[in-house]
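Form predicted on its own, single chain, as structure tokens, below.
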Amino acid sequence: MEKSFRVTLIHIDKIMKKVFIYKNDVPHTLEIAAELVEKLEAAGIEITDKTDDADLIINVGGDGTFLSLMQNHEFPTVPVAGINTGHLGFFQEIAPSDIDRLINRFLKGELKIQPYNIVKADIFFKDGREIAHRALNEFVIKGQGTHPIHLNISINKSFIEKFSGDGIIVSTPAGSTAYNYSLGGALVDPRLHLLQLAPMAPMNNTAYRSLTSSILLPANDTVIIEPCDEQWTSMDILYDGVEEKYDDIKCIELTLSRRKINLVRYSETTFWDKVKTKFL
């Protein structure tokens, strides 16, 4: 009994921490990732190949790589730190030169975490099928190819408008700085819990009337998008760089998902500091 007790009694500080690394295949990224692995192992940190087995996920690359990580690993709730080897670096705020400091803070349990909302799209088809997708930035719903589209837009089952134009984009606060911003949508601090609906090239003339500005919706609201008639049931749906083509769509319901990701915030830089340095 004495021997068994000594084997099972392990001090929590001696449990090896685990890190999952995700990266793109750009040569500079691969060099930084190799340096990261070397330093993690030297600090006694194990490299794991499973996100749900990790204490921390480190993404090496740009914002596109970060979005790829989310999609390919189903939006893990394990804290994610982004080492930026790309260009804009809105999600990826850690410089390669700060790897040592990241490891030190991780070992000391001093990482600061900020939750980010995810938007979910439930797609219902006329034959009774259902498909669900999630996105960190946005969903873009448009006609296939270069064709405009006519859609009925409702909020919480209350009809709002018949939209005519290139399409509709529904974004999270994180996505407000992406495609939404280029369409003239509002920039939204990610600490707010809401959805933004923005029109893409809306038609507004004597034949068609569409809202020409974005709409901000509370966290619990549901955006319902339906084709106006049989002619518009085929749509292109894009989310975080992924494109899908669907036919015979009955309706699409978009909501904030209950699932959130946890992003490591490395500096005291605020969202608006980032907006100033990245866009102005």
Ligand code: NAP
Contents of the next structure:
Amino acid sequence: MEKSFRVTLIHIDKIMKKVFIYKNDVPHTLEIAAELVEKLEAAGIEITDKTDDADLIINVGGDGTFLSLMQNHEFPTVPVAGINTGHLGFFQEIAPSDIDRLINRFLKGELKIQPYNIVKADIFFKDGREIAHRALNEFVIKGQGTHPIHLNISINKSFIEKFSGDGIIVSTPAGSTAYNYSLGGALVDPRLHLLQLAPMAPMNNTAYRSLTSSILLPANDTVIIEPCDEQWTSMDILYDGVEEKYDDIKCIELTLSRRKINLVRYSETTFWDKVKTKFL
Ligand code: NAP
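Form predicted on its own already given; the form predicted in complex with this ligand follows:
Okay, now the whole complex, with that chain kicking things off.
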């Protein structure tokens, strides 16, 4: 008797699915989020305030909101579905009019997941301190203010170039369609696991020689960036648009993180279909 009671409890627990909702505070987003909560509750789905307790995270907003969800909640590995109320919607694939279908597929266990790489930067300071940040799109490393910066760039242990210019950006395949693309970097299908290093306004003349195109690196490679001399140890570092100013930097090591986020791929569209509709 006691045994069958326990089995029933486990069953109830299993069907009580939980969703964590993240959103921006734009009025249209708030309207859609309110509709979403109503529909989730009507379908018997619990709203949780913890990402690690959730079976699904739903992000309501644009790609910028998606990036802030990742930064504010430590890149959760729980599947994330994006309802687009923003402009571009590269991560945000689901139209607000498709909420019912999303809930239906979630309840039936029919959501398809695509893993996305994250890039990690370990920043080492001259006094021995170190800090780390992660980004879904990219790291931007540049001089403070409007001055060019001079950086030694190595791949693993091989010195590649002395870079001079505005800065460099190191992006994931997901980030290839963002700042990287505006800088002339290559568009990369997120099924590929690689890092892309793109120069920002590289100086290339008789005094300075910098690579002028982006380069693609295999998943296990490490990009090492060091100031050329004492004058360039202060840098602006941006990760997914979050800006920090640091002084006394000794070097920065960038690698693909072992952690991946899991995006709910809702439509059957491929990466290149998205590129076509958003850019061409
Ligand atoms: P933001 O206003 O949140 O984003 C700027 C634009 O980038 C928005 O239109 C956003 O789309 C779009 N976006 C974000 N991630 C994208 C992706 N993976 N693929 C295609 N488009 C994407 O600006 P922010 O808070 O300063 O920085 C967030 C991101 O903006 C950065 O990670 C960087 O990639 C990008 N950015 C681009 C430039 C540039 O192209 N010149 C300059 C600075 C920053 P939604 O409208 O859907 O939010």
